[in-house]
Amino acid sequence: MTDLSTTIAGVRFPSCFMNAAGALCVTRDELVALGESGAGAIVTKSMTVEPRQGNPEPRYYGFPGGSINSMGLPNLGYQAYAELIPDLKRYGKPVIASVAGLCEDDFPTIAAIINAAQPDLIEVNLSCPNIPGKPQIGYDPDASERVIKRVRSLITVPMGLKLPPYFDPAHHEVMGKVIGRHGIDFLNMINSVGNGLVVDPEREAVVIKPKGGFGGLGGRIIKPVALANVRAFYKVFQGRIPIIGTGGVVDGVDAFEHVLCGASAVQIGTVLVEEGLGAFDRLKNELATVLARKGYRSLADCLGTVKEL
């Protein structure tokens, strides 16, 4: 029998399938629904101090090959995040918390009262695109880092970082020279692709409303550059820190493409708002099948061993 389940930072995930921070993990009744599910984690909306509407409708929208989105972080607010995890926990399957914020302050402020909460593993998002004239933290290394130091001290459970898409190996190296100087426990990547644009010629009209229809990217249109991010780190830190590959995950095999390229677990978000909870049990047996055919008993059989030519 084809094992998908998987370990990330000493913490067993039974399923290497898990939603992406975005997807369906706003309130309290999508977070049970996904504890419910065929998840293997309930990975909740990333957080801000107060609570937030988000950018006004219509912010988000399908199109064949993936979506656009600017949903502007609705969330609950950490409070109410950090009443509902300890609840969240008897499912059986970890929690993962994502911090968010709109300032370097927010960051401190909200790890610590999440960390108190105790959730299995806390995302620390770098990379939130479609805050109006809020720019990633992710992209200046230096402020990066100060939001890592900040809250690495805070953080008592498995950390991580989850991390916009970069296009260019100095990148990689800049921003892996960072992370491999705070103990950082599993990346995230990528976030979508920001500041996208997709027009509807019927209408002559952008198809979402914030930031003038600018939105990031998602679904299987970015996979190739989720690909690139997740082998780039795979390789930068030789396998030593899991990776989580996000972006373009339609089926099992485009799992599986992730999980060669250095992907210990995937998450998925366009797909999930596409198709609902029951694209986890699609996912797995697609996923299952595809190890089975090529001799692979486990994720670990596999797991970072694309072939270069």
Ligand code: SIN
Contents of the next structure:
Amino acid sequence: MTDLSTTIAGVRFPSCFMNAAGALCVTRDELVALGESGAGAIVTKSMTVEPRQGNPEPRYYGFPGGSINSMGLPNLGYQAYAELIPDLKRYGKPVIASVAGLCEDDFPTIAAIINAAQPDLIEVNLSCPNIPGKPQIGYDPDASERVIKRVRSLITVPMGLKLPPYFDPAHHEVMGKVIGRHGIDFLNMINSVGNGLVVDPEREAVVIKPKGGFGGLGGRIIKPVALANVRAFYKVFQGRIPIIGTGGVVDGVDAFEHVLCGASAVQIGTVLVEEGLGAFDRLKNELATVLARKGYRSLADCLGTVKEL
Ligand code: SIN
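Rather than the form predicted alone that you just supplied, could I have the structure of the form predicted together with the named molecule?
Every component of the complex follows; first up is the chain already shown.
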């Protein structure tokens, strides 16, 4: 039997598939459903200090090949997640708390209280593209470093960063230097490809309301960008920092490609929203089939081994 379990920063995941922060993980009911599903972990919605309704609707639109969203961080507020986390740990799978913020001061406020609730890991989200007037922190190395410094000493569970897509090796290098200075335990990439625009030619209109229709792209269309970022950071750190690959995973082969590029685990967003929780069991079967066909008994056998020509 092919082993789809994985270990990230010393934490064992029964399967390498989990939800991306944002996909079906805002409310208590959604988080419990993830616990009861075939997911290998429960990832919370990225939380802010105050509860948020998020951006005006429509704010998500699926189309063949992908999706665009501008949710605007709808969430229950960190206090509510701090109360939920101990209960979510009863499902025998890791709980990852995703921490966001509307300003730099928010991050340490949330990190201290969430760390006290002892999720198994904390992801610091530097990459939400959907808050009007708030640029993605991850595109500013100095701001990223300030935020990382302020939370690093407060977080005692494994701490990771959720990164935006970068499009130039110079950016992988400069962010690699920032990340390398602060003892980051894992990385998660990529967040949605920010500020895309989808137009419906029949209605001659954009398809989501916030920000004049601009939003984060997800789904299969972003897979090459996700794979490139996984590969680039795997090489920057020579595999020393485990990576969760996110972006464009629709089937088991997509997940296999992420693993080949260096992802120790895989998150799903668009496909989870479109298909529901059954996606986890389908993906596990498909990935197990691919690995077995190729003679691999575990993810470790092919982690980061993609060949260059
Ligand atoms: C959102 O809530 O707008 C998406 C969250 C994110 O991209 O980090």
